[in-house]
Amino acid sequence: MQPSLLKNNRREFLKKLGLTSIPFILPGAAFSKTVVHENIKSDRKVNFEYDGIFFSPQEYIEKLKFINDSNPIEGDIYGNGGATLALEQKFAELTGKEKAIYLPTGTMANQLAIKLLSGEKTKVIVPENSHIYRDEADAAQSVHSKRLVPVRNNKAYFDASDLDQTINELSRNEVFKSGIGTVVVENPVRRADGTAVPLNTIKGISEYCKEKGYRMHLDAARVHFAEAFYGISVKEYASHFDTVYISLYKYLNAAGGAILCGDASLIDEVTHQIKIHGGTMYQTWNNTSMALHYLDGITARFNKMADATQVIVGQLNALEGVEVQSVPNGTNIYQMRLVSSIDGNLLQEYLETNHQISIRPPNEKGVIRLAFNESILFQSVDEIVKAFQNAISA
C-alpha cells in the first residue's frame, strides 16, 4: 500500500492514480525544474540514505556562512535569544503549544517530558518498537525512576483497544500499583520504516486517555513526513497531546539539537532538569539557526518532496527489474528490490560516482533501504529516474 496524498485536489488524483500509472500519466518533466536554494557542492547531491541533507563538516560550515551572510545570526547565551529563542517561538506557533525550549537531545527531551508529565506516578505506556523503550539506554528506569510498559501488539502502532488490553492486564497482574502517568505515542515509526499513525488511532488514544486522566506525549522526531504525506498539520498532530518532542537533525540539518514543546508551567520546569542532567549550553545557535533556516518553508518544500516522491517511485517501477514498494501507511521509506542479475552494490558505486545520487547498500536479503528526502529536489525527477535507468544498464 501506498501512502495516500490527501493535502489538495492535485495530491488526491495522484494518490487514486496509483504508482503503476503515474509514469504515463504525469511525465517526469511535470518536475523537471531542479530546486537549488544555495552555491555549495551538497546542492547536487541526492542522498537517499537519511531523512535529511548530510552536511560534511565543510559543507556544514559553508551553509552556516550562506545563512549568516543572508540574514546575520543572532547569538544565544546558555539558550536565551538569538536564533535559539526565534526558533523556540516558531515551533511553539507551528505545534500550537504555548512554549517550547531547546535541548541537546532527542533522548533527554524525552525522558524529561515522560518525568514531569507523570509526577509521582511511576509507569509510563509506551510503543514497543518506539525509540523511548529500545534507543534510550533505560534512562527512564536507572535516571528517572520511571517504569517503561510497552505495549506488546506485533503491530507498527497501537490503538485505544491495545492500549486498554495493555492496562487491564497490568492492573490484573499487579498487587501494587503505582499509577500511569503518561501514554507515549510515536509517530511516525522509525522502528517500522516510518510507519504514520493515523489521526483517528491518534484521536482514539488521546480520548481514551482523557477519560482515564493519562497524560500523554509525542515522540514527532519526523513529524512533517508525515503532514507532507497525509496533509495533517504538525499542529493538528500535537493538539492531541500534552508534550511533542521534535528533531533539530533529522531532517532540519542541524548538527544536533531538539525542541520540546508544550504548557508554559511544564517547558518552564525542563530549564532547571536540563542543568541538573548536566544539558545546559553556553551557546546553542550553531544547530538552531541551522534548523531555523530549513524550517521557514518548509510545508511546502516537503509537499513537493511528496509529490516528486510518488513520480519517482512510480517511474521506477517501471523500469525492468525493480520494484519499489513503501509500508502500509508509510511516509519516505521505501523497499528496492532488484532482479538477481541487477548487483545492488555496484548499483550504488555507479549512482554515487556518476549522478551524485548516493544509496545504503543491500541488506542481507538483497533488499535497498531508500529514505526520500527534500535533497531529490536538488536534480529533477527526469535526472534521477535516468540515472537510475543508467546504472541499472550499466
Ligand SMILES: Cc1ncc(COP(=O)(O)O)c(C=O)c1O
Second form
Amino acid sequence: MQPSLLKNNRREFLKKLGLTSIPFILPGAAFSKTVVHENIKSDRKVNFEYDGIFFSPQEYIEKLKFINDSNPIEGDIYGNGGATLALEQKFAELTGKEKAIYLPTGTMANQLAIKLLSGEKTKVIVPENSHIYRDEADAAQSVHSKRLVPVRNNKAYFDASDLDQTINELSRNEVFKSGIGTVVVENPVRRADGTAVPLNTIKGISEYCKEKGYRMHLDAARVHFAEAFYGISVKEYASHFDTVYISLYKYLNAAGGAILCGDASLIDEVTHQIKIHGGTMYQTWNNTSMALHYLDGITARFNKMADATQVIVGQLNALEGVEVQSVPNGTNIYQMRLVSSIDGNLLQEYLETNHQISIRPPNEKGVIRLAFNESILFQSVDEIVKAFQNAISA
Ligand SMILES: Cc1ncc(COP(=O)(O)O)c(C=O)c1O
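Form predicted on its own done; form predicted in complex with this ligand now:
Every chain and every other molecule in the complex is listed next, the one we just looked at coming first.
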C-alpha cells in the first residue's frame, strides 16, 4: 500500500481498489497498537459513540494533571495570556488567518461571525441542514437582526448553482431588497452523517461569492475529520472563507469552547461582542490547555485514525452477518447493520463488559451508528476486530 496515495485521498484510493465494502486485504497487524497518551485509565477505552475521547470528570482531572506535570499550564485572565493565547495563536497559524479568538460556544462563534461579516446587510444564506439554521434557536433572527435564508436542495450540501438558484429566486420574489451579507458552509455536515463537502464545490461557491461580493463563513466544527479522510489541509479549507469556527470539544476533548479565526479587524470586534452577549469568561485555561494538548500532533494521529478506520471497516465487513457502510463523501461516521440473529443490544453489552469498547444501541431500524475517533488507536485493529468477532460468536 502506498501511504502517499492513502494520504491524498484514502476513500478514492480504496474505491478504485473496490475495497470500501469488501473485506480489507491489509492485515490489521500492520496497524499495531498505537497508544497515544498512555497515562490514565481511559487510554484503553475505545468508543464508537462520539467524535472525541469523552472523559469522565475524574479522567478529565487526571488528564489535566498529566498535561500540567509534563509542562505546567499557564493560566489566563479574561482570555488574555497563558494557554488561551497560545491556543489562539496556534489556530491562527493552522487556519492561515490573521487572528483567532476563544468563545464559550460554537453557537456564539457562528452567530457573531455572520453578524459582523454581514454588517448592515440583513440576509445570510445557509445550508438547510446546517447547525446555524436548525440548531441555534433562531438567534440570528431574534438577537442579531439577520434573516437566515436556507438553500433547500435535498442534498447533503449545496454547490454554486444551487446557491445561484436560491439567490435568484429570492431576488425575483422581493420588491424591497435588502442585501445579502454572508454565505455559510458547514463542513463536515453533521446532519448528513459527517459528509465532507468536496473541495471543488467549496471553490465554486467561493468564486461565486467573490464575484457577487458576499462574505463567507465556514462552520468547521469537526474539520480535522475532513482533513484526515481527504488529505486536504485545514488551511486549504479555511483559505476559501473569511471566517472559520472550530470546536474545542468535539474531538479536541476540552469540556467546552470554540475558536473563531479571521482578519484581525473582525476578530478584534468579536471580543467586544462576546462581552455584550455575556460570554466573556474570567478564566478559560481549563478548556484551552486540554485543546492545545490534543491539537499538538493531531494531523499525524488523525491520519493514523483514518487509515485504521478503513481497515477496521473492511475487516468488520468480512464478519458473517455484519455490514458496515458510510455515506457518499463520508468521513468518520458509519452505519452498522446486523443480521436478525445478532442482537445489537447484547453486542453492545458484551463489548463494554469484556473489551472496554462502547457502541451505541441499535436505532429503531436496527442500525448502529459507529463514530470513529482517535480512541480507536488505544487498542490495535486486531484487538478491536477480534472483540466484535468474540461478541458475535458469544
Ligand atoms: C456543526 C456544528 N456547528 C456548531 C455547533 C455548536 O457548538 P456549541 O455546542 O459549542 O454551541 C455544533 C454542536 O453540536 C455543531 O455540530
